[in-house]
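Next up: just one chain, as structure tokens, the form predicted on its own.
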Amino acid sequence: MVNWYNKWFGTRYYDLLYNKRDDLEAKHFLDTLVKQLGLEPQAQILDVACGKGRHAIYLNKLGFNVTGIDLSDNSIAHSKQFENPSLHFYVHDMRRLFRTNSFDLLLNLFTSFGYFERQHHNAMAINAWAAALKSGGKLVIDFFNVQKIAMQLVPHQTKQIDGIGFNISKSFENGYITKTIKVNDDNIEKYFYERVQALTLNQFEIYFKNAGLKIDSIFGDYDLNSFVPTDSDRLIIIAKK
């Protein structure tokens, strides 16, 4: 059976769908966040579930050696062609160890996590990257602000970019928010879809402590200000093995 990630993530109706994605926000994330780590040049930095190597390339740029991994045959192509002496990208599943004791930095951003249908291999994935962890190293992981999406879920919406249709129905059942995406390209009707389970920081707390992680610091949005479960858009934490 193939999962609904690997249908969706790396076409190019994905692309399209998230193509105003801001990258001055994310590079303003990015500084901030290697500030407040207080990262030592040429840290070795894991990006995972890193898609196109946005985040990746960045930060090589900044001066780290960064390995990027994503499930998407697709993506990891596309990213190939930026690789350098200290970055590289591979296709490889999260939830399967990759190194061991081997990065300083581990980063699993833009909502890049809670994908699976069994709680069991969220687990299998944390203990997976704490496993990659340096000791001492640190854990960084955004995700959305569950209780915020909850109360302003938008259960439908249309889009037209470049000449194609998307057709947006989300809902929030059964632990998960679900999105349907109907593409309509030329006349042609695609359905994708997207399902990633409503993960609260207390589920987060319960992962990170059975790895062997301790949190550090938690924040509500890409300026690293105070989580609040009610105003902040994003849930980004940061443990420490």
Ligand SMILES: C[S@@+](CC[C@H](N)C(=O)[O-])C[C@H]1O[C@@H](n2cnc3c(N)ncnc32)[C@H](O)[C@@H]1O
Contents of the next structure:
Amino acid sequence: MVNWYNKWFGTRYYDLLYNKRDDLEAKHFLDTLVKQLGLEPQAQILDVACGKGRHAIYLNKLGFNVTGIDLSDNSIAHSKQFENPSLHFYVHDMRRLFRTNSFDLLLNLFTSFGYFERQHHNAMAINAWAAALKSGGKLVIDFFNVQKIAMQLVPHQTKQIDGIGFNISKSFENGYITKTIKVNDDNIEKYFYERVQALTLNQFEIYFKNAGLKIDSIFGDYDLNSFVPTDSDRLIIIAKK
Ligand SMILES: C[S@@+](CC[C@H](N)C(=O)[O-])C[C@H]1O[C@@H](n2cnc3c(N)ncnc32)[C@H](O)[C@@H]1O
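Requested next: the structure of the form predicted in complex with the named molecule (the form predicted on its own having been shown above).
Now the complete complex, all chains and molecules, led by this one.
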């Protein structure tokens, strides 16, 4: 079965629609995060759901040894052109184990979670993340702040980007934020979807505890300001194995 996330990520339309989520945003966040974490220069980092590698590539430029994994063949094929002896990319499903006890830091950035049809797959993925970390290693997840997203949901939006029309409908139903994206490319219509589970801090706390991860700190945006449920744009959790 082809899931919405197999179909949507890695397309040119995804890149166009999220073109504000660019390398500059990634660099700014990572500079702040690296300071906060106090990483050793030889740290081994795993970027889970790395997409086209914008975070992994920058962290490698800072001198870290970085591995990026993602389900999308297209995105990994693109990222591979940037590989070097301390930067590698692989097609891999985050629900499956990847190199146990190997990483000092694991990242899951920009709402790259909450996609699975089955609830227990959330736990499978988070357990696999915990297994990939060395003892004392840290995990950072950057997820949307459900409460703010739900309060400020814009049901319909149209956008024109580089001559491509985007007609976007959003809804919040049965614990999922669903986005339907109708693309008009040269009068040919294509449909894509995003369906992300509205996971709360409380739900992550339970998954992390069951995986043997202890929450260290919680932030609400890419400047690492405190998390305020009614106000923060992001939910950024740092946990430790
Ligand atoms: C919102 S994108 C973010 C990509 C990247 N972290 C960034 O910030 O540019 C989500 C990514 O999750 C990947 N993904 C979805 N399901 C996955 C899975 N089961 N295992 C690994 N990656 C997955 C998608 O292919 C996509 O690249």
